[in-house]
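First, one chain by itself in structure tokens, the form predicted alone.
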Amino acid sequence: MPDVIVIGGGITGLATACALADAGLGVSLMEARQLGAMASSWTLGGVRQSGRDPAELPLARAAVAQWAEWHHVLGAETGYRRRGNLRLARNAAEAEAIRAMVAAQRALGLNLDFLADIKAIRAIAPAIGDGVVAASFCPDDGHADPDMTISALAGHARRKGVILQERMPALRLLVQGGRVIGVETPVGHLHADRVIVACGLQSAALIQPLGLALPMVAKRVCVLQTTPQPPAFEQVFGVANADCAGRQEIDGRFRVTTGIGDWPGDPARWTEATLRPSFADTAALIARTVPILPLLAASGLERVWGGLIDLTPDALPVLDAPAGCPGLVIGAGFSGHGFGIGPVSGQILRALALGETTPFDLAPFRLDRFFPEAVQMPLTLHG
């Protein structure tokens, strides 16, 4: 019998489980699909602290450091690369949004400068088009693979026993005596002193015959895949409103995303099929990514995708262990920017697991922190 039982085989399940691991315990993760198969896998992969809300910012701050060394850590590459991230205005009233924000970010002691024209911005990074107007630029921001940190994260994971099922999905929570005990499956029972649910849209179902309530509404973000290019751009680059955010990968394909909306579907039941984004969702993206980026005009389009996020009224995860449900800890809601502080994530998780403290404020994650009213508050993709 596994000590902990992690639910959820994306950045933050794995981390975790890497941790819990690390610190000896024995560690039983499963996944309904395949490893990294949802947000993990579709991420731009930005590893910013640049346009967080305050309250993640601390978190955002301490993974940036851990980044820098997770592949030594980890025993394998994650294309970890701090090129800085731009936050770009197309307009006036952009300016001065992201004018606003750089000032606030700046007196929580960010590395964070506001670029007031064209030049200024093409300085950093030539490739920009003319439909920029301003921007901010925090060279302490960076970008990883998505695929190569799953398959790192992975390999440590199996090397320091974890054992990781994919598609072995999560039917029910098993509880005695008012305490998580374990997980039912297809197979069976599977116990465990602890569980850690970290499955994103699906956490909510999970949780909620406990009497526990996580509101989330899936969003469905459309991702574009070119052919690659020769290296062009080294940022990663997102707009005032969150609707586009883009970068070039190791190997010369751009990726750009973009929010499209509500997700009508059941969030348990997707396809590549189903989620695969309209010949319009693709040609809005390209519209607005273009003039952003103009040598994306030229490129060859090789991939077009669809993903799901999990987005929180605040846009804030959950962190936490309820105090009414001993046995179970909750680390989802990420909001479409949970994979840059995924090492931090994974190291917070294990700490609620095992009843320690962190070096963290913890009430902005609190799941009780949404009653009893929540307003929804947007998205911001680019990491």
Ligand SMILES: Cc1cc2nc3c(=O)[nH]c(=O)nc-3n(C[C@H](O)[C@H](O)[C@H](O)COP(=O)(O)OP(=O)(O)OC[C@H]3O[C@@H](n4cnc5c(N)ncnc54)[C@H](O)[C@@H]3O)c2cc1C
Given for the second form:
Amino acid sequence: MPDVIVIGGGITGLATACALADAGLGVSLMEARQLGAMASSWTLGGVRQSGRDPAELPLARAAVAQWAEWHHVLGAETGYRRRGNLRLARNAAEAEAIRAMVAAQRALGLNLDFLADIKAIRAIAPAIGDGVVAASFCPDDGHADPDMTISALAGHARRKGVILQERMPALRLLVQGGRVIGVETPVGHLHADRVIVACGLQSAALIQPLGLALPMVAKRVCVLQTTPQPPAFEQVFGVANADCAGRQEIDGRFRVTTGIGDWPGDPARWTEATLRPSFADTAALIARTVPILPLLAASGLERVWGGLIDLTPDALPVLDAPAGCPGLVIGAGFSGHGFGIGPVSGQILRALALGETTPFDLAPFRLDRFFPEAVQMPLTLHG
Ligand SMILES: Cc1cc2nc3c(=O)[nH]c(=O)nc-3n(C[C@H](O)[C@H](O)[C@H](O)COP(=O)(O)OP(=O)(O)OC[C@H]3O[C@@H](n4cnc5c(N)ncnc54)[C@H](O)[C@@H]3O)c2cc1C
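One more: the block was the form predicted alone; return the form predicted in complex with the named molecule.
Every component of the complex follows; first up is the chain already shown.
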């Protein structure tokens, strides 16, 4: 019997499994599809502190420090590059919004500059187009490669003895005397002292029978990937109204993304076909990104895919061990920015599972914050 069961093989579940195994615990991780089947592969892969909610900023700062070392710890490359994040303004109103954001985040101690004109922006990123009038620049932000990261985590987990089971959906949490004691799977019951639910959008359905509500809406996003291009852009870009973001990957491909509305389907039943962006979605993303990076106009389009984002009402995740449910830990609802803080989410969920304290204020991430009332925040994509 493992000490801990982790449900979900995305960055959150895998980082947690690694952190627990590093602490000497026996861990079994079950993944309904294959490792990195959902957001952790669909993702842009931005590792960003700038523009974070102040509640999340301490986690993001700690994560940036951890990304720099993570490939040593995991024994394999994550593709992490610390080359900065630009948030771009395309008109005077957006420039003012960014100026205000820079002032607010500098007051929180973030290393963030305001670039007041295209000349200053091009000194950092020569490929940016003429329509951009101002930007924020955080040199300590960056990006990592989603597939390399998932593979590095899986390799480390295996070497540390974690049992990784793919195509193994958790059907139900097992509860005895008010305590979570394991998981029902298609091949039987698996018991453990603690169960960590880290399965993104599907987390809500698993904890609902325990009387726990995790309000989330599924937002569909469109992602485009070009053919490999010569190195031209090192940073991650977002825009002031957060309706698109992008970066050039280390193999030269550009990856850009935008939101394309709600997804009303059952989050357990998505297929590539049901998520696939339309011609119009694709055209809208191209129209948004070519003025930002004009070189994209001549780039070959290699892949288009759709993804889902687990958006909570306040766009902050749940990182919690609810008091009324001993044995249960929840890490879900990352709302479009859980990749960058993945390493720290793993550390926090490990601490919650072991009943240890963390250096972070976890009150903003408690599940019970949503009740009695919750106001829905919009989806934002900043990389
Ligand atoms: C297009 C896009 C761009 C993004 N850009 C960024 C970015 O630039 N920076 C950033 O920080 N974040 C970004 N994000 C968000 C980030 O990718 C996610 O927040 C993060 O990957 C969430 O990881 P996760 O492990 O919590 O969830 P997921 O990666 O969704 O993993 C959950 C896993 O649980 C499995 N699962 C579900 N149900 C069950 C079950 N019953 N039993 C077993 N397994 C189950 C799923 O198959 C899945 O593999 C982006 C997301 C998208 C979609």
